[in-house]
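For reference, the chain that follows is the form predicted alone, supplied as structure tokens.
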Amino acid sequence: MTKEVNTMYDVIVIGAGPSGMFAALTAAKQGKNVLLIEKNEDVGKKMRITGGGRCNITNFKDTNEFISSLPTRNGRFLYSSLNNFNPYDIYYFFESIGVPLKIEPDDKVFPVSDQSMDFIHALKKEMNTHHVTIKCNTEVLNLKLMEDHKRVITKQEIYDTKNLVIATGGKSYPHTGSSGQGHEFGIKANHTLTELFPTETPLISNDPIIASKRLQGLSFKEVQLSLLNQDNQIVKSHLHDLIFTHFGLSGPAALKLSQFVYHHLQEHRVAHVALDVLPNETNLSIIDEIKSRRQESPNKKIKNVLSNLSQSRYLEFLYEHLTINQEQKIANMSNNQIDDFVQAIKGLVINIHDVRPIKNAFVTGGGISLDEINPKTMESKLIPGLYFIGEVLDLHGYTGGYNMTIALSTGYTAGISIQ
């Protein structure tokens, strides 16, 4: 049975994540007749689970600081969109539509309620007010990009539009609908797809330190994790929380470092990372402190004298790792042993052999090449009336509200640019 073509829309947006919803809402506010298509049963599926179900909606920085905080050189592409709609605009927009916000450490912005659904309910209400037509449980099967219009073929119906916005996300968290379909649409439209890679993902290690499971479940606050080059020089460091797992390292410090580890592993069999659990202290200051304690309390046991330097379980591991008898008197701890101990507590080296794949990553790296997208409008330079926004693009940030900001800002820019 041949499907009939439904109403011609001014704008069709494929994908009802944050970027898609914002593009649809913004275009509708400009008086456009907008259709938002979502293959899941409701909008904002991935948005519901981000930030542990709290949804870190933005990172409260000005445009220059925001861009300089991104891990990619592509951040400069965002100047136009962030000038249109920056983190401060995001904050005041959501407060204006009834979502009270709060700013937490590291400039992270959350709803006062700690409920991500507040954002989704508010956006749905706004879209309804501005007459956005939403079709959920609607999977797009094919696109036809003709000179005077675009055709969207779904399982149920066929829709025509003057302007088509691709907001389907990356390939992370596929159970939320992020299947990479937008990349396929881009390729079909002769766009270039850059290499896709996992970012914000745990590190996998076969190192005996990890394989022994001695440290499994141990977590640290505000430690420094660094990627080392072949000369043991620091390539990249992150200061944040860390968790030892049964397979390797996780927590914000490991996640933020993961994309750099991934690229290192494309050229080397193994990556070396160094863990500093006392990042605010120098090696020399710790050595001097231990020697001072040795002189003041020579008859006390090593484990008692050094007990305040870190967690007892970690210290016990280091003593065993360095074959230091923690039961012996501190007077018997040689200068060489002190040097080795301090070197370990300031830079325990762990071998990393892989990172978790894209499907387990919080964010997808890579995407539709920015060289073929107009940064002032998000419109394709190859096909007029075709737009790409959000994570489908070769743009990403660290967790902490950066990716949500990119999604909302590029969505807003596309929405106000559609004629």
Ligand SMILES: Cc1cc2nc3c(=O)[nH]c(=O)nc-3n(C[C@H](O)[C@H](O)[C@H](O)COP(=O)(O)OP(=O)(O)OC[C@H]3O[C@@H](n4cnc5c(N)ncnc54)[C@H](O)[C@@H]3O)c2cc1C
The other form holds:
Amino acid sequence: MTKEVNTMYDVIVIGAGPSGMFAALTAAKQGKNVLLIEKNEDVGKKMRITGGGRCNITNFKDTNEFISSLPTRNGRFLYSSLNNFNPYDIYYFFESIGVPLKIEPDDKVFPVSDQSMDFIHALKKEMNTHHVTIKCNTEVLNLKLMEDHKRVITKQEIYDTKNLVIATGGKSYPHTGSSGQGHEFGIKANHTLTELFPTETPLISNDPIIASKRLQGLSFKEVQLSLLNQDNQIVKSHLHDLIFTHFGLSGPAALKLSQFVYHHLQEHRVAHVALDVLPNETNLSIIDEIKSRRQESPNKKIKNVLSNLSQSRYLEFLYEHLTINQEQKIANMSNNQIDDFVQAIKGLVINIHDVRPIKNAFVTGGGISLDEINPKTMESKLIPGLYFIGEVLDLHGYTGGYNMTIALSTGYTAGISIQ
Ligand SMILES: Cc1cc2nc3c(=O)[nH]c(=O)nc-3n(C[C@H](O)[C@H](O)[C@H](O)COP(=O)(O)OP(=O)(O)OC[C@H]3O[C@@H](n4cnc5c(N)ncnc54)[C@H](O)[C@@H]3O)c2cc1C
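To test you: the structure above is the form predicted alone. What is the structure of the form predicted together with the named molecule?
To see the whole picture, the full complex is given below, headed by that same chain.
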């Protein structure tokens, strides 16, 4: 039997991820009576596993740089919210509540302790100080959106509120609680849900290069991975680390490219990606270098002369792939073989047939359409008093602290905007 709770809250927030916790805390600091509802046994279940358990909380950039680093034009929606609360504010906020931070390469911000739980403990403590009521183990099943107030129906109880914030996340890693219920609530409220797609997800290949498992486990630092079009021209490139897995490619370069590969695969059976393991050298400079080594030490073996160009396991694979006998003297390596070798080391083409699905992706692309949300407040343009924040929206960033920033900044903006 569902019980009605006779309190009219100023704000109810559904979902205690980073966006929901931050909206709840910010609204409570404005003097609002706030209820935060979470279906898991505790808050921040996904946040706990982010950044490999370290949580990359933000990317230390100013607003313009941050927005220009996002993969889609939708990022412009964030100008107002980042104006309210940007990566620098995130940094100083967490330091001020007792979580010392450090900035790692690529402007990634982590806690000095390398423990994501520190953020969660600190946020819980702050919410407690500011009297946010937190109800865990409570799943919101339905909503009734009336003109003067909103009704939130859970299995156990019914709650009434003047303002309702939907902070239920996307559909990635559903075991953490983000299972797409917020999208359904949005649709029922006449909001448009844009196409959902996996982003920041590994690439799957049936190519013999992968199927042979020759390269499984091999990892590279700072290589360039590019998506090619039908004319073998580069459509999109990312320079980052990469790892060969048993099913394809993973690591930041593959994850960053994945949304473009996904969209390519919507129209084509296969996507060609090219791997350049020497991105700072031109083809010509490597060809010249090999030829001059050939002239200087003609009697040395190919494998010895070229050994410094990449990892031996990768070079051995390339020789086999190109049927070059690495044991022969470099003097016997023809100009054509040198060209083929350099072509491969600067652009080994791997056929990609799929990407891991949304449930395995780090982030969900698509969501509640931004056209129907006021970017200054996060309030629905269709239903006053209804707000959407975080990954439930049609907003996403690359890995690197961008998604947590989107969650915190939109959460803050809703929190200060609620009247
Ligand atoms: C493995 C992994 C690592 C990541 N690492 C990083 C990183 O280091 N840095 C970064 O910036 N981003 C990272 N991300 C992305 C980031 O975690 C998300 O973008 C972010 O958590 C989104 O926050 P959110 O508050 O919108 O939603 P979520 O964190 O998904 O929280 C939504 C909450 O709503 C609750 N909920 C849903 N439906 C209901 C309902 N009906 N009733 C009650 N509660 C409900 C869920 O249980 C959940 O707790 C990572 C993602 C993954 C999967």
